[in-house]
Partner chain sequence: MELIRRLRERKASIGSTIYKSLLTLLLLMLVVVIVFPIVITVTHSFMSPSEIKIELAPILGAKSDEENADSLVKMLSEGEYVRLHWVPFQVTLNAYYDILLRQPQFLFLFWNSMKMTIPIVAGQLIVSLLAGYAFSQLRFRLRESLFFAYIVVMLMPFQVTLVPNYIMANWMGLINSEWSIILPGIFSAFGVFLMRQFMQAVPYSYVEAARMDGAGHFTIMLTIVLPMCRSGMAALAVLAFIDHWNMVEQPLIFLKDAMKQPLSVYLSYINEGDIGIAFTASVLYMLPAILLMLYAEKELVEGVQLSGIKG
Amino acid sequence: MFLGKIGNLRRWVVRMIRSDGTHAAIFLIPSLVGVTIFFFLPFGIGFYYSLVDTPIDGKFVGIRNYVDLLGNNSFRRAIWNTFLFTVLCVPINMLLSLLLASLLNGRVFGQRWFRIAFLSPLVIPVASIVLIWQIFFDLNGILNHWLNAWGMASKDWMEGGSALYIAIMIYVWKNVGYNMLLFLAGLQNIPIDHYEAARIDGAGRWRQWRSITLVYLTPTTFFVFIMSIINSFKVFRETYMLAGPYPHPSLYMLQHFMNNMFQQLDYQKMTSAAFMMATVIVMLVMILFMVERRFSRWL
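Can I get the structure for only this chain, the form predicted on its own?
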């Protein structure tokens, strides 16, 4: 009887070793270790710093750092600017990407070169991009030279309300090619038979777009929407290199605030702001996925 139990145990172990789940777990272990060490562990340490008064031998203060942060004028300005930047740049970027993808989905002369041209901002180093924009928008730059030639006065474009719109333009210029490629892939995966059947039934272009294109593009649209929002929070490099750590108030983003807190060794405000931003992004993405599922069922 004992030997029978040993035999059953051995067969169970062999079955587990040969199962697909075990093989998948073995391959996932390196990734899980990497994510734990380089993501979850620093995130947990950052959350701990946001709950103490000093990083070394700190005393637990609960949510006091978060309350102080919400009362900080610079933080509130950074939140508003980041929100305004996201609300403005994401719809512009998506609409322009969809329009370009629709145009390139047809028979266009030089289609391949247009795709390469729109994707080129993704592979050009950020420093080179910023240098070009600095030369264009500087007080003694190209744009002011053109204005002077037309008899108009020079303007410091980065020291006024126009700074935010310049940042939006750079964001759109850099990301429109990537989103266009995603929309183009979504459009090319729509079966042509559906359009032919709709035309035979007498459906016009608008009805075809609403009942076929929009339905098939829904998953792609939500994915592009989520990626655009996430990318809008990562525009810090361009704005930092363009206007420095303390830009015009209209361009002061959350990333500027956290970077300046890091340079001032104020880890409590920095980690509190980072944790709040991460929480908002995660909640926003979860809500968008729920909306996407409901919207797909409705269509």
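Each form is matched to the other, and the largest set of C-alpha atoms that superpose within 1.5 Å is called the rigid core. Residue numbers count along the first chain shown, from 1. These numbers were taken from a predicted model, which means no experiment stands behind them. What changes on going to the form predicted together with its partner chain:
- Relative to the superposed rigid core, residue 25 undergoes a CA displacement of at least 2 Å between the two forms.
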Given for the second form:
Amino acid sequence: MFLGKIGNLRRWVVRMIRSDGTHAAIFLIPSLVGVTIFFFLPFGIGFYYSLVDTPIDGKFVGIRNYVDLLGNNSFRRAIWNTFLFTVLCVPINMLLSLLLASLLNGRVFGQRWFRIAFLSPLVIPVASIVLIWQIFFDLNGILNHWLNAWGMASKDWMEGGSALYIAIMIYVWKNVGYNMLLFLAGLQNIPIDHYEAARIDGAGRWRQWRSITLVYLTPTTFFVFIMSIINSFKVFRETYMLAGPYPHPSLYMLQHFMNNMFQQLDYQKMTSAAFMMATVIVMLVMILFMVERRFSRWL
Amino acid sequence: MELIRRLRERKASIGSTIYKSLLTLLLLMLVVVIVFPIVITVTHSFMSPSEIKIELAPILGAKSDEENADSLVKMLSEGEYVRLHWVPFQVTLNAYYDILLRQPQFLFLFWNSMKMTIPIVAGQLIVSLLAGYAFSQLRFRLRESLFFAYIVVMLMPFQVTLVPNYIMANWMGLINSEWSIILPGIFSAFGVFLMRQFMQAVPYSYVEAARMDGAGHFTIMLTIVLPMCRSGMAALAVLAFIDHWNMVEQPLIFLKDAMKQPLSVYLSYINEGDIGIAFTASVLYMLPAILLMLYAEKELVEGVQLSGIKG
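Can I get the form predicted together with its partner chain as well, since the one above is the form predicted on its own?
And the full complex, kicking off with our chain again.
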């Protein structure tokens, strides 16, 4: 009886040790501890700050910080600009990189060198790149020099509605290569016999592209989409250095807002803004997960 | 008949060669636009600092020291606009000499960058390998929700957790130590995400079969999954290196001491007096990243190709 119980216990322990769950815990612990300390926990603390009136011994004020924030004009502008920027630059970047990948797929000389050339913007230090954009778009820069030679008036490109488009251009310039690489890999994974079979069945080029290429590229597209969004947040570094903490209103992003709140030590506004942005991101990822489930078994 | 067939084939192959050449030409023009900033950076790195200062005077707004610039001034600063010139009037290695031998702080800051980037890349590879294995090959409760949380963290811009992160670092006594940069870098959610995608390509049946034979998960990870994901690891290493090699915001906030900053921060805040060596410093600074990319470019493609992103 007693021995039987011990036997049961032993078997239970062995099963626990050999179970996937236990192993998952062991494999995940390093990452989980780190991510908790440096991301989850700070995030929780940030949420707490967004609910009190001052960071040290603050009084609980509920959603007042959020209400204040929504009434703040520069915050509303920052939200709108960030939204506009993302909505414009992500699809542009994805379409261009898909086009490039299709052009590059198998039918050019020296594909390897093209790949390297298109990837090269990733490695240039931001500082020298900013200097070069400045040479181009400054009031006394090259672009104005050309325009002047054509008899047109010069203008300060970073100080006008064009600033947003310059930022988009910088983003595309920097990221089109990497996304092209992802699409290229996706294209090269499509078995060629699929196309042959389709041709035999009488499918035209467009039909082949739609029913084979596009379907096979769906998982890659999700991946590229996620990468594009991450990278769209990173362009901030370039725009900040080009245009400073208070750029032309059309370029004032959420990151500018948060950065400036940080400088002004206004942690309530900053953390509320951060939390709102995070909520939007969570919703975005949820939609992404749902759409993705429907299309493939990518996750 | 045979002849006609051959002729037709040849015609087709000529046609495709022309098509190929035209396409290559088109892409070449695009490449010129893409690599233009790099070319400018490299050619300017061989100019003398005074040549650069004169050239850029219109946008810097500062009058250059004109005693050593007679004919050069005439050629370059006639108008109010910048006139970019590709080829140096005189090729000189002065700036390189200056940076490498006469200004010790440059090499010192370069070393700072190394000291932070290499531990980040190494640590991130190990942590991501382990976590990626769990997410891709093990079945456990909360797997999906946890991975969801990782994706959310990954998409978050740096500014979102800036204040609490600062407080945490302060609380752990990490402010002004390079660990305040290294530790968050090691535990990047992006690395885990990427490794999981790569490992997704390893068929679950392999792992199952090895389990049947009595192999432990650790052995399986090292002997089956890791060799299959080697190019994925290389891809992650390159991406992580490039990302952290060029970081600016985190060091600025977490490191108070100017002599602890990585070179990327110094380059970003290079003052107008030093603008003459900015390009040379940039070239030297991007050299490791370029070499790494050239070396691992094949892996970068293969890694992506083999990865789980193919579904």
